[in-house]
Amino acid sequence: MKLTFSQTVTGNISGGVLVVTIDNPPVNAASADMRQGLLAAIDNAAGSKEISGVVITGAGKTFVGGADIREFGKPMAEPVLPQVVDHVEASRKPVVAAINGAALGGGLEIALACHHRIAAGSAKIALPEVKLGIVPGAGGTQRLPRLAGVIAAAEMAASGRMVGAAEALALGIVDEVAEGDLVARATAVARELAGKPPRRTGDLAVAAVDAEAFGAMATKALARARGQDAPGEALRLVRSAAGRSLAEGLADERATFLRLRDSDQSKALRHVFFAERAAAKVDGLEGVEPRAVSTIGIVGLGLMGSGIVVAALDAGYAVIGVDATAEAARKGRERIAALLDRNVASGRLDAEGREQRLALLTISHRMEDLADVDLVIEAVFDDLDVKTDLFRRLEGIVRPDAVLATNTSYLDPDLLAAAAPHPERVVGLHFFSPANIMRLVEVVNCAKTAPDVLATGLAVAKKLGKLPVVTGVCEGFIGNSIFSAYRREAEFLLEDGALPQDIDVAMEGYGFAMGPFAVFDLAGLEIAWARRKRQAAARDPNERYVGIADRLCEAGRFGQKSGRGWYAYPDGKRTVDPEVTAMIEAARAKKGISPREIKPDEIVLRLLGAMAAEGEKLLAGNIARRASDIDLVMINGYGFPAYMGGPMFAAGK
């Protein structure tokens, strides 16, 4: 017999126990109407002879996504999730989880409020609120450690940290993991423990803890954070529990949620959460099916290449590797096994997996070798006669339904599909260094590119586990051109009398990992000195430009890899250098600017205003389409704080 208790969730009785499935899709939010329905579930139960217990579970691949981020910033309707999940703790009959997938903040914390625990083989759990600039609002920095300790609570509250269920298991926050029917054997669990005490995570103790071992964990955890409020509040939540009633700590911890859900750092990660969902709808692509792709072929097998390579091997792609020469394909399978090896030690995968990955890689010097494959993305050196002559001898040997990518930087993509019969197979796979790791893809919708050769892109990009973003064509797309912006305007505040440090100083205050000049040597700057040279013919005369950069190169420092850059490293340790300031001083004397005293706020309003002033153009020109696909890029790319939204975020654009 079926029972609908609201319009996302449903019961039904069997053998006496409820089974009751939360079925709103896509991820099983934790909506008003979803609330209302398990409550309704819940007092259901408690009033009916003929059902002994209750099983939770979802529909579909999801036990509960979390909370309905849409609510957020909006009066929310009662019953508000802490009613509803100390109803399901307080519930007189046992409640089974029959966590069937994701159980993800509100979900674990329904999970958390029952007397058992079963969990799918596949299921993953989080308490992941602090990616949102919050902390769990319904009791999971209360319950979790209850079950699984201080330590492991405290690290996946202030981490966001997914959890399988094999660990889930060996924390204590799981209590089986089921290896057959998951309903099944959760109702047999909820008939076995009809009648019984119900085991309330919340009358639980908190086991004492080492506090040297926490006061290690937490440093690491804060400076993770770098200048986020979340994951510091989730610890104190955490570290609080064992000495204080329940009831106390789900008081603060509700209190807490309520301000920092209203706080400027979670209304910016709200942002980006929302940009992240707007980035993947494209528009034109509507109703257009990508080309099918089982197999790369990746040409160039250098640092960026091989990064390529290793993340289209975790993603299972069979992979065709090919360089110039026999040593240099040589070299380049050394660079990737280097890759896996790393990854193996430090366990983000076992032997077995490494094995699997090699026997999907082929490496070859022979072109030819890439007759049958899928897709191709060149990975050579940033010229423009390397590529196209390589294009051009592509276009002889792939297939006809082939795709050409080009992961060029700064080129014009145009130019190189040009150089192809068929242009509307060429599409741009921009990879950040390094590609294995690094989670942004600017996928380059070239003047002629076919809609369904732009969807195989973003389509592969997403199935490398990357966040593809759709740019048009300009010279440096959308990160490079607001990276030039941001560029010029931190030399543009070297003449006025800033000085590196100071500059460095001040961004890193807002909260980039490390500020311009520090990047800029931990890149090298003989890169962007060539580009500068190449273009200084072209440049307007009239147009303001700062040379000291110049000088430097001139003088041998290249950055960190030549010891000194704009800063010099004795013993690798970066450490202001006199020379620098004395190459500044005479800069500005030779064009007889007088410095003056920038303080760091303006430092800070300068950048951010040059980055959005540059993404202002990009969008009049259509390279971006939002203003919220700039901020992603330059989060996932360029290390702007997600915290703060992102440049256009910041400019409240």
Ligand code: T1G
Given for the second form:
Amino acid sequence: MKLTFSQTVTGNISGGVLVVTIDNPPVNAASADMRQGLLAAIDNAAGSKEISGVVITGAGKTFVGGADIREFGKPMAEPVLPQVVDHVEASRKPVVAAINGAALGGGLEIALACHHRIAAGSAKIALPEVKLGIVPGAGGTQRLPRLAGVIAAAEMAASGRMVGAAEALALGIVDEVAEGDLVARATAVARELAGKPPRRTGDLAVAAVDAEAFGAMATKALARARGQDAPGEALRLVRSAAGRSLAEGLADERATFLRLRDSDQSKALRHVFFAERAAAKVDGLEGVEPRAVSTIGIVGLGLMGSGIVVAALDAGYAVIGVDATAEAARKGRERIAALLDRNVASGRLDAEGREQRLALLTISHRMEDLADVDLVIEAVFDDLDVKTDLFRRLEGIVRPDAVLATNTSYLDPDLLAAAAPHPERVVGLHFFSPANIMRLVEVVNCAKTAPDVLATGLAVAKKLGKLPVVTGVCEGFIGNSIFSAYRREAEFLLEDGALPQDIDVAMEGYGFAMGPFAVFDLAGLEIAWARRKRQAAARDPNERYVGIADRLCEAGRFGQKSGRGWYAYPDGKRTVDPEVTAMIEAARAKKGISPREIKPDEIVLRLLGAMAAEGEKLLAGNIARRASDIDLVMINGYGFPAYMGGPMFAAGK
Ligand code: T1G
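Output the form predicted in complex with this ligand next; the form predicted alone has already been displayed.
Below is the entire complex, every chain and molecule, led by the chain shown above.
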């Protein structure tokens, strides 16, 4: 007999056990309707003589994906999740969680309040709240340490990382991992527990904590979350569970959750969460099928190309890596093997995984070997003639339906496409170095790119585990356009009175891992210099131009690699260089500028303003499709702190 408790919660009674199914697509979020339904189901079981126990499970691939984030910022409808969670735990009849899929945040908190937890082998659990700038708000910080111990619970709550079923079992978070039919097993266990006193998680003691071990874990967790408030609060709440009652802990947790939920950092991180999902929605591609891609050819096995090869191998693609000569191909293979070895050394990859990847890889110096690939990504030297010639050669080799992708950062991909008799099959895939690590890929929608080719670029980027953001064609696409505006304003600030170290300190104080001048030195000054020289003839003489970076390059100061740039690098350590200060002072004097003190707030305001102004231009020119796409590019490609939301969010755009 099917019982309906709400629109998203139903049940049926099987041998005295009420099996409650949560069905709230797409992720079974704990919406108001779901909370009401779950509460009604528990009450129904409590009052029914024919029910001796309860099983809670989710429909589809998710158990419960957490609180409904879309409800944040609005008045929270009753019952709030803590009420539901406490109701589950207080049930006098056993409640068994059949964790069929992701049990995240409030989803895990519901499972923790159950009296027994059985996970499917594919299930994953997490307290990802800190990724949204909040802490668990329905008992996670208080019940998890009662099952897994303070250190493991605190590490999970502070990092938000996903934990698989096997690890959850080892930590004591779940009681078993189902081999066969999960719900059948959970139902059988509910029957076995019927009539016995329920094992309430909240009643369990919190094991003593090794302070030193906790401190070591906390130091690492906080280092990874520099500038963010929530991880520290999560650590504090879990740590203090050991010294106080459940009720006290829950009250502190709830108050902290509510405070952080309304914080600027949480609003920014929620913006980023939804921005990432919006970026995948590209107008005009509804119903457009991407082309099938299983083998990828990558031409150019230098730093970028070898990184792209590893990313493709990691995603399970067969890869044919090609370089111009046997020697270059051999060196490319060495680079690829070295990247895989580094992943093995770091524990990210095991020896078997390394072998699997190498089995998918073919290295060649013969372009003809690309005859049957589905997609070619070129990552050769960023020179128009070199790339144009390559595209012409590829046209005579690859299949007519193969997609040609360019990784160019600055060249006009429309010019490259024009060299190909079939420009509609050309798309840009602008990776960020190191390509096997950086999430961001700018997918360049060239003038003639066919919709299914654009869809193919997006689908491949997604399968590579990347964050694809569509950009139109302009010099530098979205990211480098904004970064150039950032650099220009930073150099104006130099002329006006600030020094590189002032500007870097101000931006690092805002949340960037590195200030702009440290980044310029790291990336090298010569590429921007070459571009400025190329553009010199066309430059508007009335436009303010700062020549200090040119003076540095003329003096052979190309950045960290050359031991000197905006800073000096004696024994590799970044050091303020009086020579640079003198060059800046000379440049000011030459323009008759009297330097003034510029405070950090003005530095931040002007640099953020320059980024946002450039972003507005990109939106007006249809280069970027939405302001949040610009935020994603700057956060994932240029170190903009996610908990500040990105330049457009920070500017209230
Ligand atoms: N609330 C509302 N909408 C959500 C959602 C959520 N928790 N999770 C996903 N969505 C939407 C998403 O915007 C997208 O919408 C669609 O579902 C598919 O998402 C009290 C307070 C579960 C692993 O942080 O990690 O619990 O674009 O593309 O790749 O302590 O979604 O289709 O319109 O990501 O299969 C804690 C967040 C909340 C989990 C599925 N939970 N979600 O990944 O699908 S705070 C989270 C995810 C909390 C408690 C606290 C993933 C997923 P649209 P998707 P997916």
